[in-house]
Every structure is written in C-alpha cells, then in structure tokens.
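The chain below stands alone and is given in structure tokens; this is the form predicted alone.
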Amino acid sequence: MHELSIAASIVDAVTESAAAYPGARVKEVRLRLGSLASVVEDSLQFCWGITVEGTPLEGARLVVKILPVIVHCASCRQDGELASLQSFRCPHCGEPCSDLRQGRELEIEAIEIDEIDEVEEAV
C-alpha cells in the first residue's frame, strides 16, 4: 500500500510549511489528485488518519480533489476530457490521443490553518 508513504510525505511537507507559523494549527490540507496517479482515495484517507496521529497535524482533514484526464488531440487541436480511462481517444473527433494535459497530478493545493489568538497566548 504505497498510500501510506504518500500520506507520510504529505504530513512531512505540511509540517515543514506550517513551521513558519508558530502556534498555528493546521485545519485542512487540500490535495489535487489526478485520475491516473494510481492512488486509491479511500486508502489515502485511511493512511492519513494513521500518519497524522501524534503530529502537529493531528485532527486536520485531508480534502482530495480528483482531477479528470484531459488530453490534447494533434488532429483537431482541441483539449478534451476523456469519458473513460479505457480509451484514449479524442472526445471531439475520435482520433487516438497520447498528449496528456491533466490527470497525473499529486499536489498539495492548499493548507488551511487557524492562528492562535493573542488573547489565548496571554492566558
């Protein structure tokens, strides 16, 4: 299950980024995941729950946005979303396509944090 190492890498990257905001709590991590990234979202969510335990990200949600496969057709020169991963044919003209424009992503899109109020710090 490579989702565990992916989740651990995300936790490491977000922890490193969040270190720039001392005292802040990470609420949510938003991830862009392409349909061809070979990652099972349910497994990733399960592994996320395991990897955040005992870290500064404990309690943070992982929000995954699944991106469709977009190809560029050399014949009709249009971009289009594949209707099925079983056939890499242009959705406009039907010609075979191999120029992928989207679908392999595995990117942290955003990190949402709650900053601790100065009032809480004084208490």
Second form
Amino acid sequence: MHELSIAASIVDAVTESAAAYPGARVKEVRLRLGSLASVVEDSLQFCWGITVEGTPLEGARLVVKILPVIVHCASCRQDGELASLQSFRCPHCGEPCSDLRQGRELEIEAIEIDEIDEVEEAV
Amino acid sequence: MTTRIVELRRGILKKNDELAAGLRSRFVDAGVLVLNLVSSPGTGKTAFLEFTLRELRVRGAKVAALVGDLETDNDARRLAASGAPVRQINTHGICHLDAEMIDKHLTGWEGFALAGLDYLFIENVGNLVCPSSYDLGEKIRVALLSVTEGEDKPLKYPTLFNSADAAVITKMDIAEPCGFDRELALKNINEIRPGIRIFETSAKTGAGMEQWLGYLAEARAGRGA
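Okay, that was the form predicted alone. Show me the form predicted together with its partner chain next.
In what comes next, the whole complex appears, and the chain from above leads the way.
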C-alpha cells in the first residue's frame, strides 16, 4: 500500500517540471509502470484523486501504461517477454533468466498541458 | 489556449534514487558493507539479525544496525543487547523505509560514525511489497522467508524476491513439524531469481549461520555479491 507515497512523489515531480511553464494547467500525466513495479493501478488512481485535491494538479488525468517484463537470455541471446511473473525463464528456449531489460519502470513519460497564449494574456 | 505534450521521461522516485546513490557512495567511501533485510512481519528478521550481530562482534567485526518499524523501539532494544550500536526508525504508518529516513537517522546519530565500521544492517519494515521500490543505498538486498509462511511465498511476491541478491530461509529448526517442503521452496525461489544464493538457517540452533557469515565475509572482501 505505498501507492499514496507514489502518488505524492508524482505530484511533487510534475509540479516541479510544470514550473517551467508558468500559468499552464496540467491536464494529463502519463506514466510508464513495469509489471514488476509493485504498483496497483486502481489503488494509484484512487490515491491520485485524493493527493491532487486542492493542488494546481486537481482535475488532471492519470494515464497508466503497463509494461511487460522483458528478459535477455544468456543461453540463446534473445530478448523476450516473460510469459508469467511466476517463472523467470526465457520464452524462446526455457532456460532460467535473471537479466531484466524491462519491467521495473516507475516513470513519468510526459505531461499534457494547456498553455495560455500570449495574445490571450495581453487581453 | 494551446495544448501541448511535454516529454519528461523522469523517474517517479528520482529523489529517492538520487539520495540512495549519494548514500551508496558514502558507504563505499567508508568501506562499510550495507545490507537491507526485507521480509513479511514475523519471519524472524530480528532474531536472525541478533544472532548475526552477536557472532560478527565475537569475530571482531565492527557492526551497527538501523531498524525500521511503524511503532515501538522493541526491536532496537533487542538488537542493542548484542552490544552493537543500534538505532530505531519509527515510520508512524509508512509501510517501508526510504533513503531520506536512512540519511536522516545516520546524520542525527549521536556518537556514531560510518568510518571504521565493517557492516551496517538495515532491518526494513515487515512488508513484502513496498520496500522493493525503495533503494536505500545498500549493496545487498536480502529477502527472508520462514518455514511457517508457505513455500509459494516467492511466487506470490515475485517483485521482492526478484530484486533480492540473497535469500534466507529462517526457522529451519521447526521445518519438520510445519510440514515444510524444502525442495519446493528452493525451486520456487529459483524460479523467481535464478541462481540466487540461498541460506537455510535457524537463529535458535545456529544451523546454516556459518555459511551466512562466510557469505558476509566474502561480500565484504568484494568477492561474494
């Protein structure tokens, strides 16, 4: 249940990055989460709603992309998507695999913002 | 009004990761081997650590421990009986330790210095989910599992076991009455983290502890982990 801490970290990070665009409103926050990141999306969405309340990010959507685990096989030298999180084996040759190439991401990919146009500002 | 997409590509836990990287280089500079012990509540982390601290001290090593719990300093008092410097971290509801807590408790630790220390153990809050995301600057992450918990624990919590550098099975002295299937447990750990070092231990009888202490000495010399 650390989704609340994760949500708070996202708010801090986005607020910091959005400061480069004064007056802009953040409409959407896009995340890339690995399947091994231990984050439950439903729980994160729930915590997000609570965390952004009363902040400049209130109303911003959280869009989550879940990434599968990709392993690199030392035996057959191929990358492949893990079929199950209960067995770290190469999907091609079945050998045990411990070299992870993807799956632990906890990343803010992008934000969508509404910027105030200079003309509007002048009016 | 203009809508635009701003690429950020930044880690959500970037602040923690940066702090942890700073801690890691401090630990390396001080020549101290740091281990992060993670398990469910009740696995026996504290008993395992009591034995480890006591034995390492007998062998002349300089050891210390930070211990995380939501509330109480019971574990710190138990561990301090070994004679090693121990500091309790109370998270007051937070389910994991993070790098900032480690930094704060090391900095504010009166009379304590990293320099001259051989081993620093960090006993995490009992939880098999959340601690896996938070780097504490450790060299070795140890996942512990007791014989009473069920052999499929690694399959249920793959993130944690997959991120571990070593695995310890505790309470081996009661494996038989618990109907513990040793082969199955070893197989399951290996399915999640192929090739990981596994120690089968009992802090009560001392079984398996010699191998564990040998591993620590190797890791400290830079050969093990």
